[in-house]
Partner chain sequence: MSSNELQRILFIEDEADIQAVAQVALEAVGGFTVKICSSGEEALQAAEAFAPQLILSDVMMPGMDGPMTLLALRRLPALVDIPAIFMTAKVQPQEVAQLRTAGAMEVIAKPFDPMTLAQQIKDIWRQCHA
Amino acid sequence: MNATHHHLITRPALFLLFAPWASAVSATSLSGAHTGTAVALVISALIVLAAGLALHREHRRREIVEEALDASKIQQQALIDTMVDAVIIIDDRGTIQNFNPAAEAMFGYVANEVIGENIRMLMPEPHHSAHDGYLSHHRETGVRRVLGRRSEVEAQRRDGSLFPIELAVTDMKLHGQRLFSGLLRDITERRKVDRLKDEFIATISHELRTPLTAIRGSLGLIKGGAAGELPVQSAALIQLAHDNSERLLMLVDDLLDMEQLGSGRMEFHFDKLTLMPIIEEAIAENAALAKKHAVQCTIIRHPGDVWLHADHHRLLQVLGNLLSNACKFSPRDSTVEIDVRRHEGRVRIDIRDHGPGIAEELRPRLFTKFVQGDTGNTRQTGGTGLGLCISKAIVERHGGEIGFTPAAGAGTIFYLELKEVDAASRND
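Atomic model of the given sequence only [the form predicted alone]:
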């Protein structure tokens, strides 16, 4: 019998195969003269039988595993094929391994046209040229640039047209092979809705700003005594109206900033400037707010003369926002600590408060629109939920980074990193 057919041998067949041998052994054992030989033959037969059964079981086990794997692959592929979102799977060289029907509809390709090709064919420049470098860098360093997070990028259809997508990439290992799975969603309609919303907000904000400015000015004059001395109750009402007009103007200004940033129309005037005077100016501008909350803003360390290439007004806006937030969320009679130091070729500004910290569920979206760290506190002190989102956009325009970390013990550290201008180029 051929060795390739061992797995076809059933237990009855194995018994029949060895039955003649067992009968011969029985006949031989009757003579009495060959008892030892008979026993040895029986034992040998049993060993061979056991080995055959073990081989049969191993072949059967492998068949079951292969059948299960095949069924699992079919189920996985069926799930991928029925997903509404596009799914593209590539290997660590960028070669497309899987391309589901939703991806076919999104890009205009049939699966067999792209499987085996490089994922770059679906990307416009500069990502088309840089993608292999991304993968190579990840293989060599393990640095995760897009893995595990959502990002918005442009993709390219078969006809060459570009469209925005939301992309989420995860990595996995299958049969020892490193693969990357991308979940893609066309966000063209979402972008249109966002643009209409931003245009509406911008229009309303422009229309509101002029009358609000006039109202605030008039209330300020009345509060300052231009209409004569006011009764105590009237003065309190004027003060309340003035404070709320200030809050409304702050909201309108933030909305206008968001609209300008989103449309790319916000003006920046970059120049070489020193950092410490801007930090001191931000502290002075927030002195009244710090006094209101019984908080002191203190510079605990700085490296001396630090020069930046930045927009003075916009950088002051970011520092002022971070300081005002720190004052609002700090307990009374505490200190907001400002730590300035050089960090890996850049300058880093840490602003630490000793407040309750940021709730876990808010952390992933803290720098998005209308997110507030603590609703109750923010309502009392006045906040639009746009400051951090605006600050992030401004810092990124400076080529910098903004973020936060929980502070040891209590509170939060917001940090700002910017590129320092070296001494040789200060006078260029």
The other form holds:
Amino acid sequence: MNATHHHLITRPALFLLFAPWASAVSATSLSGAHTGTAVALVISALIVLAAGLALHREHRRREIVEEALDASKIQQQALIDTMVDAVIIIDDRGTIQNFNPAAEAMFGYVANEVIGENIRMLMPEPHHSAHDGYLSHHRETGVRRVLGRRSEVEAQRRDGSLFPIELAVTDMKLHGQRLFSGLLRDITERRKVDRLKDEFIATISHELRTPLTAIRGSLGLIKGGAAGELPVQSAALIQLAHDNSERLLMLVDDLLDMEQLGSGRMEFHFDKLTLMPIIEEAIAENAALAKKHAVQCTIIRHPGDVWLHADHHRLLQVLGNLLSNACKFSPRDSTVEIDVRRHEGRVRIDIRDHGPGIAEELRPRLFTKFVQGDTGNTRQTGGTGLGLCISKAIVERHGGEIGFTPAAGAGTIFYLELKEVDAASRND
Amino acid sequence: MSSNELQRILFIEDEADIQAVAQVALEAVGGFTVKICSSGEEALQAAEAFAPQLILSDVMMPGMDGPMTLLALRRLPALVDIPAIFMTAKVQPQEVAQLRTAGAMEVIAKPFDPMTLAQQIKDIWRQCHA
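In place of the form predicted alone, output the structure of the form predicted in complex with its partner chain.
To see the whole picture, the full complex is given below, headed by that same chain.
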């Protein structure tokens, strides 16, 4: 549009600039008497010519730039039109400027019906009423609420039905005008799949747990002699079956925890409590495993009463996880040392083993899912590979930190750092 | 109140296999006399005739759940002050507190250890009568 307009004005202007040059040449050939005038005319004609050429070059340069701009605009529009995600561009008053075919399919409007209308028409309450206020607030203060972020919101189709979308908004300035470009993705299916997955895991966990409880219970009774004395070989096999049923139960518990952490449904019950009795409880709960690996768990420093704001059950789970890991990877007849100390309002619990240490390649992903250390005997470790991942999530919910460092000499120190609370503070 | 020696336990659990394991754990290992009921409704019908000294109940059951069953059992004159223990997979402190409010004197975590279940119950019984 702009380029054509330019042509109309400049082409005749160029012709006019060239006209004096033509008349000067004809004047020179007709009469020698007016040499002085002719020379002056030629000089002025040359000046005019040079100016004309410069103007022509400038004009051509502009044409090229505009052609390139046009091409890029066409490309951009083609890109927007073929995008799988819906794209809606609005100005700073919320007026829709661009509505791509994916947006048409998503909302049930054709572009012509919505271009020039306010974006509010695509939003349900309360966003509907709030959006104008948000835009003007942003115009005046520059405060960003959705800009540059991905958010999940609800949108409204032409037929009034609502659906969840993922929205990413960026802003830009075009010809001095501020525009907002929104990329929208319908996440109805994703939500449905997430919900199905959660339900599936919860059901499976419950359905697995019941028969496993019966299996483990029966094996436990046989192993314990409740059904009579067993031949040595049978006893070994029953022991094997019992240990593995226990391992499966652990896996079910861990999977359930992972699912709850992932969906944000893990419940935490925070109370004000003292740390040391929980550590002692964790050691007691871990005693059977420690005995199996011929490892002694010892508290080597006791800082007295340390108060925390924590979930007893979950903290016990984390400590249990760290202690059982330490025992599993310890050489026989070694000790696992538990060092507890306070530092600037925080308490740090070091759990040190004398095991082989953590392989270099395992270190960066130790706290991710399904990672297991190799002791050269997988049966010896018998974990699920989820423990540390769950522990990390639990510790983070406590505002604490979990990590590890190689211990001087040999072995590994896993540490847990938690915020202390004032003994006199209120329970909540 | 009941005599000092615990003998008769009313056990309410909907899963047949868990019933079987608990029966061995309580009768063969623990030496108790156990009346097994598969639902709250069944427990309500059997309770008075059996005259239990202790109620041991699952929490999550179809129909009447554990707390509802206990509430109904406590309305029977003979069972007004019979101590109760719940067994549940959910051992979160909050849930334990709720179950205590519902009338349980103790909560045993599931899956239970069948070799120590009877002893665990005897310990709770002793504390209750101390």
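Just so we're on the same page, rigid core means the largest C-alpha set that superposes within 1.5 Å between forms. Residue numbers count along the first chain shown, from 1. None of the values given here were measured: they were computed from a predicted structure.
Once both forms are overlaid on the rigid core, the distance between the two CA positions of Leu362 between the two forms is under 2 angstroms. Once the rigid core is used as the reference frame, the Cα position of Leu256 differs between the two forms by less than 2 Å. If you fit the rigid core between the two forms, you'll see the Cα of Ile299 move by less than 2 angstroms.
Taking the core as the fixed frame between the two forms, we note the C-alpha of Phe200 moving 4.9 angstrom.
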